[in-house]
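The data below hold one chain only, encoded as structure tokens and taken in the form predicted alone.
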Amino acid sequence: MESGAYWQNVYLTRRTDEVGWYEPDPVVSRHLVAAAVRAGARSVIDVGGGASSLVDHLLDLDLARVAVLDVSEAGLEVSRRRLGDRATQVEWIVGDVTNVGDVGPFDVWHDRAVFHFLVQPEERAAYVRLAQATVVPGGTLIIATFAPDGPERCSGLPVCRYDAGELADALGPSFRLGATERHTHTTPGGTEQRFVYATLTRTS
């Protein structure tokens, strides 16, 4: 199945509070984001978003610019019902990260989760030649995988796991690793996925 229908197809057959990766509170997310604003950073796009809540705190942030890219439309769509007149303040980018196109500037790129379903090496790639293309010289790029020790698959599919080294390797030079954390998310059904935040930095 393509990758939009396959998550299509999640989005429209499962609850939003039933699907692993679902967080009441994006706090390590959250926290990583102000820290780049208070930094200076104006605008956010948070990749694969979909259903998650972290747009409704991104709106808190008196941001100039904020999107929100996903490949299942359905779960855009559970975001704005959420957010209801304040969806108009978000744009929503309905597309596969691997071959989107040009999305304009933004000072933060974050991503919680997607990366690490990209098990081809030319999916990474575009994946980075997006991330390139996106933020600015100085700007920060917040990912989030599953760690060495996490799952080695997740909603039925495989995924690569990453330690910050090697995510710094796979973003390549021109993002500088900063600020590493792990994170041990637990699943809506009580399952604890071993998680690895990183921090990098576009260099000009």
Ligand SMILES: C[S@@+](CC[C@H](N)C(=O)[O-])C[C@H]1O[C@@H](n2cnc3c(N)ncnc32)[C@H](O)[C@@H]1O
The other form holds:
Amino acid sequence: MESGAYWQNVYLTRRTDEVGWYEPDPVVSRHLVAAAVRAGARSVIDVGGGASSLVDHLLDLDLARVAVLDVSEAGLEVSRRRLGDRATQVEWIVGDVTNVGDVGPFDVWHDRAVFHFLVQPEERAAYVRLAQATVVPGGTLIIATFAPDGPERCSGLPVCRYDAGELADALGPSFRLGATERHTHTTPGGTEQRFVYATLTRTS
Ligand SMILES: C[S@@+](CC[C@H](N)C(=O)[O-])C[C@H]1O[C@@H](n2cnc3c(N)ncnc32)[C@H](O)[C@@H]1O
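Here we have the form predicted alone; I need the corresponding form predicted together with this ligand.
Next comes the full complex, and the chain you just saw is listed first.
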């Protein structure tokens, strides 16, 4: 099944608070984005944000531009409905991060649990090209994937697992590795999943 149809089906058939990646509070992402905003960032794109409530927190940060990109319209619709009137303050971009085209410049690119689905080198190359084109020089890329001791599959799909150094290598010399942290996510079903979070700076 093509990626968009696969994820549409997930969001149309499963409750968002029962899927493995559900977080009632995206606490690590929230803190990492807030640190970038304290350092001067004014625009944030959540790549593969789906139904995540991170966007709710982004709207509290008084930013100039907030966007959520996802291959699933149904995932974005969950967030739109949750936000109600505030949804109009967000740019909703339906597209595949590997072929969506230009999304404009952003100070912060956030991705939790999307990059690790890109198991083909050409998909990763397309992702990196879009990140290079999108994150302004000096801007911040925050990325979270399954760690080397994390699950081998996510939502039934195979994933690539990374430590922070491997993530930096995968993103290439346009991004310089900064802070990293490991985080254990507990799924709604009670399973522990090890993640790695990395913050990188776009080189000029
Ligand atoms: C595991 S979920 C994580 C959702 C959200 N980032 C979070 O932390 O709750 C993966 C998300 O990435 C989206 N996705 C998967 N492949 C994608 C792609 N190639 N381009 C854009 N979005 C994608 C899915 O629709 C889904 O919303």
